[in-house]
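One chain is shown next in structure tokens, namely the form predicted alone.
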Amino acid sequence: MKKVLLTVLAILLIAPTFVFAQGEKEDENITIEFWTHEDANRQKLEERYIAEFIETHPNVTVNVTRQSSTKMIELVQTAFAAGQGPTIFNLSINDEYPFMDAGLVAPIDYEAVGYGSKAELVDAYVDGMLDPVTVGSDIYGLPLELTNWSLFINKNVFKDAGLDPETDYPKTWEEMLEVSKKLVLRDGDILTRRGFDFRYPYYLESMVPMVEQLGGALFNEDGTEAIIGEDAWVSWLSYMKNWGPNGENLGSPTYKNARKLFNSNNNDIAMAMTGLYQEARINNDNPDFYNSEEWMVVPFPTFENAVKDVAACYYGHYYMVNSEENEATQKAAWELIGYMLSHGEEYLTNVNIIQPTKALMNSEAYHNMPFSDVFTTDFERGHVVYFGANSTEIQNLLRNAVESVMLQDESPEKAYLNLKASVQELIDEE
């Protein structure tokens, strides 16, 4: 399957022609609220849709709440505990998954996304794309995206340090860490220029990943036993340790999103690891920088004791519909998801994300992407981010690991030791 999987970032994923259904329509008002998180671009086409849809719904209002990333899980978390979830939503799946778990996300409707039977959507993805959404007999969401994370270079701020950017960009951990103390600006204690910082919260995509190149793994084979080989945890807390204020003081979860100001380029971010839709956003925020030539793709470091090689985690974005709204609002929810999901070539050239279908197969489209090339590497050389019923809960334990050591001043061996008993104790009453 993973030899399939390999082929996503190396093709145009277009999804199936979609059949716009215009028959009969319910004569009840429906209201969809409809949450997803920040994107200037995919906006810019879901605003489009939206009123497409509408124009041939006239009995259906779409109600839109964007939020970050980050707020979008919050927002989420904290609607459905209170029983007032949205209609539609998708977030990572790592952090979708728990939602499914608990009985909160309806199966597709696979007529209302323009499909005529469940194999018929099976055989349009990618072998593998649906596995994170499939329990049973049932598949409980579609694909937004498909997305994984390599470094972008700001080419004018290793030039304005000395810094040579095609030769001096740091290949190891080791070199990441020696390449920004080179970079870093401060005033007093406070950094107003960082060479790079961390993706912070994300640790099941980008940090994990580090752990696994020195021979460490969240869980053992079974799934019995957690934070496995304490070696290597500790070794990565030790580096995550000296990055922070306690230690040379280069990055830290208190300064603002790196991806958030690398668009800017204003001289105070150099390196930031993100994805292929960040060159979208690029053009959109700042469009002289992404004519200029002056940023580039490189890929995701590794240590230089590396046991393993391994890039960052990929994941997707799933649209998945909540469980709790009636059947007619249930249907007209995947019926929009599906109009949506109809316009994948759209998608990919003016957002630059991927929805891994296997229509129209072999497109230039991705290969006149700059640096795309950087991103099918890197994906072969990661895997899928970790997903469960607890995926949620393990993220926290690692921020609070991290932030342990980086803010609080806490030894790389108590915060290995901690973070072990928790997420142990989490698997252990499952």
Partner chain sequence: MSKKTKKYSIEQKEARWGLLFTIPCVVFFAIFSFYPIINAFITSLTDAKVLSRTREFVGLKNYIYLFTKDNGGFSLANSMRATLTFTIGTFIPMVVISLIIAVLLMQLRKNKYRGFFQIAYYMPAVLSSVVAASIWMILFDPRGLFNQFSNFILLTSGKDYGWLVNSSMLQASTMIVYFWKYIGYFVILFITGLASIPPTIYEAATVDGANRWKTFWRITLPLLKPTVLLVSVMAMLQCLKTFSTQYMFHQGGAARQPIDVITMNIYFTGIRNGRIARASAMSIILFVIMLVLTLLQFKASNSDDVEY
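Based on the form predicted alone presented above, generate the structure block for the form predicted in complex with its partner chain.
No partners, no molecules, just the chain.
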């Protein structure tokens, strides 16, 4: 009995030594799981930044996971659900907001990201850019990129259809329909060349502004009523129905993403809606086309009877840090984010993504970017995309409404009623 007692006491005596030794080891060796969406140009830069960061922080290991932006939304959600969220991640703000709402992301460590104080950080960014990630007195994310979309035009396709791209490009959605009719090529009913097609998974960013142009809104001012302005929503849904295979047959969500086709200049798409980053991607995928001056960017169209001039919503991909990590890991994560984001001008020139600091937006590098003036004007015409605890669900419901009119031949009136009832149910549940 004595022996057993002595053994237990000895174990109890030694155990804390091991436990603390383990703790010290954890402090020394930090592993950062860094999840981000794919971008070949950005990847090259970030690989270099991470290597440089590790040189100055030899105790830090960074594991990078890259997936498509749509896949990343699901991966991050699933990982957090299992309590295995990444240390650093970035998503579009409307997908990130639920994580802030649930308290799963940590407030910024201002010193770690390279600013003396919160005031210094806020002052460095363009007004309002940190509002979406500000809750109470804390800020929870730093923008990797601020994106808005304008219209990219392939001049070759316009010329092939006997149009002058400089004058015939669509300024209104009605013109978009007419110009697209002239641009499409068909084999019977089958589209072999499209004039333009929408960014189908991104309804909040690109289609809600179309409704707003017609006088509609996602919510009323106090947020108690959803899908405001029946006429505007029905008109927009009618437009989409007319665009699809059951109408003029100019495009469909089932065709390949227009933005991805645009770069190859294969005479299969004339126009695509995308951001400044597309320029770097064209250069990367097809430098001949990039240097040919056979493409240009024009403003986001409006409806002829628009009551409001609204361009596509801008959205930010914010770097955020998992609040379930220990303090040392959170600090190292913010240091890494701060280090990467201290290269704003290189991100702009190499990847064509905008980190909306005052310094960058006023820099020569930004003003010298091809068509940056178009994006700036559209940025001023637009507003930040809707974000809230239910933004992912609302995005799905908008998708369902568009699919029902375009693919299932539902009447716009019925699709509107279904959409209104479903979104209303969501906000009532809150």
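Positions refer to the first chain, counted from 1. Keep in mind it's a predicted model, so treat the numbers as computed, not measured. In this text, rigid core is short for the largest set of C-alphas that superpose within 1.5 Å between two forms.
- Relative to the superposed rigid core, residue 57 undergoes a CA displacement of at least 2 Å between these two forms.
- Superposed on the core, the two forms barely differ at residue 260: its CA moves less than 2 Å between these two forms.
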